[in-house]
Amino acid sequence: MKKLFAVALGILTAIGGFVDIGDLVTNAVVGSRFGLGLAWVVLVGVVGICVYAQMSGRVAAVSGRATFEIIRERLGPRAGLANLAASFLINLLTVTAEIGGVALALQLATSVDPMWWIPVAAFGVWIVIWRARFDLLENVTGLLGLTLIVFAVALFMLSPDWGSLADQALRPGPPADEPVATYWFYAIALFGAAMTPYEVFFFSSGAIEEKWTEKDLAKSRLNVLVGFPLGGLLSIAIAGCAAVVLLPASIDVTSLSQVVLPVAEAGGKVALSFAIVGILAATFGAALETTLSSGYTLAQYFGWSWGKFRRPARAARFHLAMIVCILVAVAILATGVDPILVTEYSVVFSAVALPLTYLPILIIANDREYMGDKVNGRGMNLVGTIYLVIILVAATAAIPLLIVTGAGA
């Protein structure tokens, strides 16, 4: 049983980061154009996040302290600054869209208009954070998601062409009618919601919520090799049944309910109930993370005192900076923009932002000052190498081909 709770992190970490509203929708509108011609950018994402999330679990479980600690410390106030403005921005901006996304899953589940569900998605937010326990944070909401596995049996119950679908994915590109600049844009932007940098500052800093040290290391790669994985291939599930549904169909994804269209076509009313409560526990335990994730960036370079561990008038200004940002969140949507639209450009931005966390994480995983003997290994370090060319080739393309393309139009 302590097992089983030992990988509660790395699920709602995956859970609320690889399969938040950005994934379901992006994936969706992937699989509805390109079938599954972009699996593969999922397979490289789940393999980018593992290897960051690794490298920052593990320097926070040695060195006691989280990724701003360091950042500033390791970089200077300067670089760090920069670090943090830019990571800030994208957070607030993805806060907005995971509370947005959870006012479209409530729409879904009553047929309510989402207006009326943001304040009440807000109010959950907060009070959960301000009252819940971090382990019954991630415990339930992570669980719950786990419901989201109904895509992929919804997947099987269609009873798929499994070698069309294999050729999709084995013989990457765009369909003649695709421009390749389009497809290049949705590989970014499916990069970007898998390798989200949120993702990473709630990963180690809950490794500090949940005082790990050297004893934890292999807790650390549990969580990631378990966690994010499962991540990746509820994407895959996702694109897939659009894949198989909506793509021949040539039905264009803008809302939640096409995203579950292919589920309900498989199981009914059953199948679809299963949906709601994952795509619920999904946007909610991502707007959780996304939360946090603010106070922790804004609290760790600043020296505040913050964390679940801590009493909130304790930890005062770390709580007070994440209702501000709840509060911008539905001042933003209550302008009337669409959550997806918002979703859609976070995850663009969120690759945009991305070689500023990744880069210094890398860094600080080789200093011996703060690793001792755990630093990365030859074969982390060429990996992790890898990656930086792959971030940033993927951070230089990202505007130019969000102009060309209008966004993906």
Contents of the next structure:
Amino acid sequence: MKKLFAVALGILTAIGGFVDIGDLVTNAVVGSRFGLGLAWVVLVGVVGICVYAQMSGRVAAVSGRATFEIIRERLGPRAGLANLAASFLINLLTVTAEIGGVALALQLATSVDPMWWIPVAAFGVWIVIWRARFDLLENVTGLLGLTLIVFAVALFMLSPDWGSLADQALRPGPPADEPVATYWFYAIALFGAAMTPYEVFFFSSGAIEEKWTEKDLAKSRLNVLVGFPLGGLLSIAIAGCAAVVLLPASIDVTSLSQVVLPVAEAGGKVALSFAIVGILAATFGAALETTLSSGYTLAQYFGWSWGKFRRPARAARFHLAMIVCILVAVAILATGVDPILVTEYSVVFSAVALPLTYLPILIIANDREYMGDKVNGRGMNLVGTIYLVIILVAATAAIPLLIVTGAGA
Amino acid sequence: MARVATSVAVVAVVALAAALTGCASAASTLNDATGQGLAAVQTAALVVEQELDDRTFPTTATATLGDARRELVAASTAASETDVTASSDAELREAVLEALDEGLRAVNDARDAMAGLGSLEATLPSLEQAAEQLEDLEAQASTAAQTAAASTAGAGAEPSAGAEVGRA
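Let's see the other form, the form predicted in complex with its partner chain, since the form predicted on its own is already up.
So here's everything in the complex, that chain up top.
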């Protein structure tokens, strides 16, 4: 019974923890401009993150080492450092977006300018990381994030023309008034939002934090293979809500306040309350995960003592690095930059940086020295290689499309 | 050698991108500004309706109206900074600026009403009127942008044809 509860909890937190500010914003933007014409990208992204997380979780559980320890060991210090720099900077951008997202969610609840909430959100992230146990911070935010299911409920309550939605999803392509380049730019943004590298840094480092062994592999596989796809359905529901309410009204999403309009339209204040709690939990949880991921990547590369299972005094540089990251994120947001804009850039650059960490994990997952008999099977290698090609294409096309489309304008 | 080739490729891509992004016609910029303004006004109208039906929280409605106002100001700035070379574009710019201004006033009235100054219900017709105007202008700007794009493409393919259009 205890095991069953642990599995259920893992799946539920994986669902609730799947959606972050990048998913919320990008899916709503895409839904309001393309309807469900890019839903297929969510499916591709969800399968990709399942493959990636499943491999990195297995590598961590079997070898007892997290992603960046292995990347340095396998690629060498120089290539590893270049890899670290790119991954760390993207992660820092994501920390900034998530803290900004918390401030925007608090603005929806209070109407107080988000600039006032940014230091509060940052302090909240720091104190929770400093004080709370790893499982507590992961489970509480993940479970509260489940309230985002209200987007799926709202979609049903809006009584949409399901045939039209299905038609949009099954006949993908840009609408007549949208350029093809913009369509593909958002396809990459959506892919980057679904396959954010921090999720994997956090997942694999979490495996070490929770002292996974080979015995835990089945549980982790269930978490990933059930939790992430259900999280992906939530993402599609967010896009669906925007497609039903915002697209016909010519409302292109540019702010978080527009993301919740369909929910209020469908379910009034009760539904809106759930949505705001869900967004707050999702962004706060992701802010914790990205901040921890910043500490993990640095500490693992430089060989510092790290982990929430250690007292802060015993992992001083790990904690100091996270404090500096939070302060840098606050400084960026204090310039007045729009957190939604930061989010849009962070998901695109996530796609750009993805090969840097995906490729080493794919290589190590095939290395018998590290993995013994737990190396990738043929099927897994086939899927992993197909995804390597997709990731490389997305990473190569992202910046040219960003420039040509004026960031999807 | 490989480095030189890479550098040339990067410069070519950046130059092409700069050319593609920098060549937006006045009508295209005005089309974007109108679309941005229309989205903001429609957002404001939707949230005002929700507030009147008691389907949203006043805090959320106020935040949404604040975001809509910010978008309208940005659209207005973009439109007013658009350089035009034809009188038809100048007329379009004036009309767009007027419509955006009307939308901005309506959103401001709604924000004021949320703060207890005036009736929120009374702002709805102004928002709807501003939305209608922007919708019409968006259609006009879109047609003008398509015409401009077609003539640019024609000029690119056959320079003499462009010269003819210019003389005409």
